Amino acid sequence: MQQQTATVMEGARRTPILDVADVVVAGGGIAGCAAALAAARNGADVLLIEKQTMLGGLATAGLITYYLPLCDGEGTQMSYGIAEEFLHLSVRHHPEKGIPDCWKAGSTGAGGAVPVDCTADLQAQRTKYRYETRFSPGYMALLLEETLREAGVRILYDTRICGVHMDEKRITHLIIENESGRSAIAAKAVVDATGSAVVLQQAGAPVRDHGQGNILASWYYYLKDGRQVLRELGAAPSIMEEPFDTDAQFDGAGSSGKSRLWYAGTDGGSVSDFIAATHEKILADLRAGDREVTILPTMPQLRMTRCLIGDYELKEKESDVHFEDAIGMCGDWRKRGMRYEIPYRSLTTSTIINAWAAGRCISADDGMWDISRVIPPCAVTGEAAGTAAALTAKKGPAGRAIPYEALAAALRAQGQRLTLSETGR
């Protein structure tokens, strides 16, 4: 799409304030759901704003139905709290694959927390089988909504955030548009879980686009022998059950000698082009296999688009590094033996004192971005951001963010483990 440089003048307008909340969470993917749930459980009045018509983001509307590992691949659990709670939630009804038995054994609580000390045989089994599962996207979306509503979270669907109002270094209002028109939401604290740092960018925080961009990817379900089967087209070959030559068959690269197609996903034109191209590929794939399609994704499967340049950039090389301000941990879904503490500073920016990043838009280098964009770390960072936002809105000193020590105490009280030493490593 050609970039437009001409402009039109819009007249001044009075924008009505539609609602007021202690914490506004922007984005209802896994990170946003975790943030909203944590904030509500910490006593905040929470409003979650979601542009789709269901919760779960790429995991549900995008049909990426892999609940990737909560462990390091060597038998040690890394992600706890809401990340583990959501895993158990995802398999409550008709999962596509259950939790490995070795990760069920020895659970000490409703969330399935695995004790540090376990038998050698159990440890060997947990090394062989990672703590992961596959889930039904429809059930997961509905169960997430039920869980949030039971916690008191209010949800505003089919709504886009198109601007912010600032008072020095504080976001005071978010400007939204939906079927009611254009209005404002007053907020004491904000969590940006949009996946592309939409709110933080509009508030003037430093952000960056992903250096590489996204290749074409669009998974869909089709009917085979009376059951639904997930067809995985592109983007994540390391977790595919069927071999798939992404280069040659999907994005025009490889043996044909054509250039690989990359999509930024940070402007309307590239998002629309991406969606249209994936629809074309899905249709061709359906025709080639004579398949009956049952479910199409309802959001583009753009994995990495834009993220915060925060107070600290977490790096892929920082496996086994301890951070004094850790808010949780994750493993690497792509390979075994990697263990990461996630610093609080990767969720924050000194340019805004009442906003946090969560999920796919935390501050990370490109390698760590690929690690931290999946469900477990999204839930971990969402829980931390939502807890920090709630405590700041309710107890923050003079409107400033609460100190890390208060956040760490709250997270531990919620069942989160923050550092590698807490796993017995």
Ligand SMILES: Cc1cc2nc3c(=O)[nH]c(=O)nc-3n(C[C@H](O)[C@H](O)[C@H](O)COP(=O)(O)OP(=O)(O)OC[C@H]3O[C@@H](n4cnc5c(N)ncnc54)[C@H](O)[C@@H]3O)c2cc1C
The other form holds:
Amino acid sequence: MQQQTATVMEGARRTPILDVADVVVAGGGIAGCAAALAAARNGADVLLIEKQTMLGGLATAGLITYYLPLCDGEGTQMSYGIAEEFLHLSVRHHPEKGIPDCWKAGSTGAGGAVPVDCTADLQAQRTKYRYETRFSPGYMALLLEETLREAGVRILYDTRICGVHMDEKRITHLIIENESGRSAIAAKAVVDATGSAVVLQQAGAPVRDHGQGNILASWYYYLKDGRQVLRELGAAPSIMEEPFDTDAQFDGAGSSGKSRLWYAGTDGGSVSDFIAATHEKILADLRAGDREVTILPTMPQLRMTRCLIGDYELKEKESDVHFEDAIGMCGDWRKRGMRYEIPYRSLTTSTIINAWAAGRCISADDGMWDISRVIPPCAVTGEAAGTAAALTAKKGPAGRAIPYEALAAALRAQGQRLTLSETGR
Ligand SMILES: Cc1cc2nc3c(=O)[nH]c(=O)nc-3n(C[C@H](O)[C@H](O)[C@H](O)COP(=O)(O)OP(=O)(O)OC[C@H]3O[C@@H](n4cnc5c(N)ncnc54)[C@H](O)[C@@H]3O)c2cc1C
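Pass me the form predicted in complex with this ligand as well; I've looked at the form predicted alone already.
Everything in the complex follows now, all chains and molecules, and the chain you saw is the first one.
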């Protein structure tokens, strides 16, 4: 896309206020769904706004159907609460792969506790097999919607958040566009789970792009021997313990016709180029293998685009580090033996007092971003952000007044474990 420097002056306008909510969740990916569910369960009136026509974000519309591990690869579970609930939800109907037996036994999915004193044999199995699964994207999208609806979350689909209205350090309204035109939603508290910190950026919070950008990814489903099979073109560039059986990175020409390897995904031109290059690659692959395509991704498979520069930037080197304000934990999907506590401050910014980041746009260095962007940590940070937003909204207009202790107590009561000392290791 050609860079334009000329501008037009838009006239001042009055924007109708369409709706009011205690907590508005921006984006209905895994993080947004976890945030909305947690906020609703904490008594908030929640409105979730999603620009696609289904929930799940990259995990469903983006066809990323690997629920990566909840454990550390050495037999210890790291992520609990809604992260575990969603893993079990994802395999309720026609999963692509079940949960390993050794993890079914002691899971907290049904609200029980993982036995700390599990047998040596079980521990050995849990070290061998990680707590992960693969799911059907269509079922997962529908089940997420059913779960949120049952919890009382209101969902506004096919709606793009395109601006914010501020009162000093507080977001008072989100500006949206959809079939009704342009309108505003009044909010007491906001969770930014857009995957690229869209709301926080609009609100003036400090944000940054990923240093390297994204390699092209073109995952799609095709028919093989009467079954749907996921074709993963464009595996993660980071070194994986057990690499997927896929092509290595490749380059592709987008709508601009310019061949390139890395895409920022933080401006309209590069997102569009990425999508066009993805389509080109899929078409060539289908033709080469004479395959019948069954499902195409309906959102760009960009891994790391824009994130918050929050009150704390979590770092890859901070495995096994304890944080006084931990809101949950995750392992490293690429390596065994890595254990991270996630500080609350990586979800917050002192520049805005009633908004939180969740999912793949929390504050992390580039290495940690590659760890925190996958499904389990996205659910953990979503649950924490949604809970914090609901507790804050209950307090009224005082802003982020809830003490960390109140948030931690609520999260523990929901089944989340916050610190390494709670894993029983
Ligand atoms: C190629 C690829 C392979 C991956 N492999 C794996 C894997 O094997 N396993 C794994 O666990 N993870 C994997 N991931 C990462 C993981 O899928 C995602 O990072 C994670 O699902 C992100 O969740 P999220 O909720 O933070 O963001 P997203 O899923 O991006 O959700 C954000 C949502 O916000 C919506 N939104 C954005 N902007 C707006 C707006 N302005 N208005 C309204 N709505 C908006 C979007 O439509 C979207 O639904 C992979 C990612 C990619 C790209």
